[in-house]
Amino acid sequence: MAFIVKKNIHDKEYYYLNENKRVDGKVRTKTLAYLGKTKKGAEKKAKEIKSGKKDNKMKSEAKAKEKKEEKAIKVGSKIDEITSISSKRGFFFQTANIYGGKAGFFTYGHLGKTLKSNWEELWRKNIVGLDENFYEIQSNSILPEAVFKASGHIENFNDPMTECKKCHFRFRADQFLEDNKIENAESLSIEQMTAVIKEKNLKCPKCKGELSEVRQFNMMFPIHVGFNEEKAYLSPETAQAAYLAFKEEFSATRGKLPLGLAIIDKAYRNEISPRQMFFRLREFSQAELQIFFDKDKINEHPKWNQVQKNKLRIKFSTSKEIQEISCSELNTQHKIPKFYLYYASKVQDFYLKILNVPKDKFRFRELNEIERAFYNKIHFDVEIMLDTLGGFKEVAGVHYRTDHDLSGHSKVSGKNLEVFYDGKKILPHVLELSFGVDRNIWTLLDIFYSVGKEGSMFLFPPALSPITAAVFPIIKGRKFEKISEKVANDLKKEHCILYDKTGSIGRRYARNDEIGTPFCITIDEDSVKKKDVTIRERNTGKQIRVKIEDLEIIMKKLINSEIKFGKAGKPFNF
């Protein structure tokens, strides 16, 4: 139905006609017209348009319009238009923008931290949740030369560099050459490298300078502690903490094994050039969990029968393709242990079903010998296929480091990290489940990002989304107002609510929408009368009525996937 309504603008009235209509279950409010300037001509011209008395141009006023409508929603570059969502709506910036920003830093707003947050949360509950045995901890980003003499990081943590020898630019030789269709090319020795550069006769990407040699540039970050300006470093992975407090932790929680060590912290990395959003940063943040168990047992896991019909989808080094293989054929024929494909297991079950990654983006990729590093054993990353960066990434990766870390700090600090473990003394070897925190909140933003008729938006899984419901009252007024205000206080006690009563109906789903919301409620004459609400489902603009006193349980099923949204209520539609 249209009807006239009154805009105030710069202290002058004018008069448009409106209509609310329904498209795919979100009511949309659009100006039919401008009336004019006064009430009694508004109302005259209204009723003209009403009986159908409408000219050639109003029509054509309105498809330009439309068309403009249509072509504002329109996708241009991925990546730029996530960025332009995540920095409008609070989900990340540049840091320190108002001085230029620095490459390689990114600050979390308000959404992006509730994100982020959410993330870490389910990682805990489903990666930490494996084992009893399995802990959080807590360490320190600054520590002592000699840990990283220990664990070969002052020795083995570089990166290759080539510098232009006009521009002095400087930047990362492999990614350089792959820039340049060079393939595989973090697998090339840094003399190989300059071989490819002179035999392609690569230059500057800036100045077409000639190019230097490659060399080794070790990217961590030195400082000094105290009065003796001691050297240290922040640390570039958070492992070694584990490794650190390893013996104690044993010792506390009344040495069984396997023990697995968890922590959720920042590193630091000198990267030559950061890049690609979140997968090039200088200071990020890691959850890992390292686990410690014996050797002797590495073939063998209590729970191997819950997954050895999984198939994991693997791409072998040896292979162009994507294999799905079952856990069993993966341990009888490729020989890798029970105790790593348990984990690898629930590793991609964690991405296919608790983050809901579809399963054609998801892959294992082993790497071979010189790809990775001396100490791993076994090495698989976890990639995932992202359209804003134009193919599968690194975002985890489950490694069998060994005995290397406890063995190479045993011997610098002279202490014996040996433990007395079913009967004999033995130096536990570790698997590694490590995450890149920032990469994967990426991901999200890159798998989940949509754009359909109503504009863009984000299908962040419930247990993900920053906003888990966005409460309304259908127009401003204090009997529907009253009763939005207790629906959002009684659910924030459990779930992030945002209250909203500005605007139309329509733009505020809309709004809701582009930051992720996955459920709406709105309050209208109904819910003054019948106490019930109405939820409004994001991704299909379904709705249903729900009583108010059964909110909070049915919205903690929806939240959890406990239920599915149509028989969570009563159908709804005007």
The other form holds:
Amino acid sequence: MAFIVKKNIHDKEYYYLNENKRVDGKVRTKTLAYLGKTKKGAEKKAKEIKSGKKDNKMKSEAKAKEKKEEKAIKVGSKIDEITSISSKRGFFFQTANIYGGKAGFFTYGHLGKTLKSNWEELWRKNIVGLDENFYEIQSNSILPEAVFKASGHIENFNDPMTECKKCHFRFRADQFLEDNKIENAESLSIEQMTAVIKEKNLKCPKCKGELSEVRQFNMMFPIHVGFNEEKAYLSPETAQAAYLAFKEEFSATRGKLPLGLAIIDKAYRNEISPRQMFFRLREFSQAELQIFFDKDKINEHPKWNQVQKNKLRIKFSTSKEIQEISCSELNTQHKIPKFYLYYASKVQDFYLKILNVPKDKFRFRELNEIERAFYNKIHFDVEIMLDTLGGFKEVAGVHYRTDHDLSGHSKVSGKNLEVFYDGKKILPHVLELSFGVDRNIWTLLDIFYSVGKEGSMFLFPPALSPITAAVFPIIKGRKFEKISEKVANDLKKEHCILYDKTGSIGRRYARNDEIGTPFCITIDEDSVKKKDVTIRERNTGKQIRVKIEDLEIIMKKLINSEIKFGKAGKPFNF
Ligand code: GAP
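Go ahead and give the structure of the form predicted in complex with ligand GAP, now that the form predicted alone is out.
Shown next: the complete complex, the earlier chain at its head.
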């Protein structure tokens, strides 16, 4: 007999038609159909299905629709679920919620901020750490107008915008066209976008009013500094501050090229239509490395041997497929310089080997001449497939900016930015590795979110998890708490540790799984006698027994993935 069930998933109701059947003497429940989100609709649908009224065609049509709806719910509910857990547990919230919030601004809570810091630490270690002549510097987000005249941002840093003539709602024309199923709208000129809007008779999405011609909108935030109100801008990229510091840093280091200057800082863009969670923010963080090099050496790299056989996952602008091509083939067949490929390969390693992004979710996408930023000669974006945003999305880029910026700053400032290197005077060229930190954080939330039998959890790699380990006494009593506190305090010197002595053990595990804590350490009766503890692994629920005196070293190895969990101690309840 079929019956309706309601499931509550993160405060939302979903209805299903289920049936109990006896199989091999046991009662098993099978879901026959998804019935929608309202009780009334579910009852109507269930009645139709039960009475078998529909003919086969209607049934298959309904099934296809249900599948589509279920898929949409999965995507929609994954965002809702991540957002709900994130605000409940302290990953992120909309900024100024008490005033109704503001689109394009988010606040990281205590867990989100630690996740972000952990990502930045891995970036420092693995990207800035690529060469001993790469350094991190810190500069300013407010820079004088002249900087952006020189960089070309005042003239070129625009997004196409259209406005409703009736309600005056303004929005991005290319995104609007893509939402209306116009492919590659980003590569159309503003005149072509205006023509498509007219030809397809597209109207304002809010009030159906007529739309204006598409025009360019400069995305920088202008500000006025001091009594004399000198014009300045909030920087739309961290890169410019590194170019301004180049000559001083070149002489302060050893006058050697390549020289890398990295900055992790805020960037500001007055996005017309902030949306897609952390993907179109108005204030966001970038982690950018500017590598200054001699352009005569663009087709060499001293460590080329390390990467030449590595296969990069690439989607060329002329192809629909992702191809896996070795760096040496990309160099010989596709004429991409070795210097560029060496760093592209290291960026791919960062995503696949350090952040553990599954290979099939990663690709480089080539941007053609119209799509790429005005300062780039070669431009591949790093894109990650995200369920929550329904496709591959840009999170970083590898940009060959030539001498565009240094020559612009030389001209506008009147200062010669050439340096003496390798027996000649040169204006270095720049390869930029540019990462949007917030987009990377959303990527981690999306790809590591998982729902299992025990509930939802984030399967972050240990080095990224906001809490490295939770420590709890299983049994109430001062002697157990004393050992637990000592274990927690000793580990706190190196790691982010959560000490929790309240609630059932199951609840404490679930609370930690939900925020992605990879290991839970428990102290019990045996810990007093044998001076050991149990470590439980989040991903498998398996447990090992480890001597307290060995705990610090074992935790270090587990967090850095230097040892397999099963080999780190004596298996317990495996
Ligand atoms: N310095 C080069 C540069 O800024 P970009 O492609 O404009 O290049 C670099 O930006 C990265 O910054 C992007 O790959 C993306 O991850 C991030 N980013 C850009 N605009 C953003 C926005 N409005 N909100 C969040 N992240 C953004």
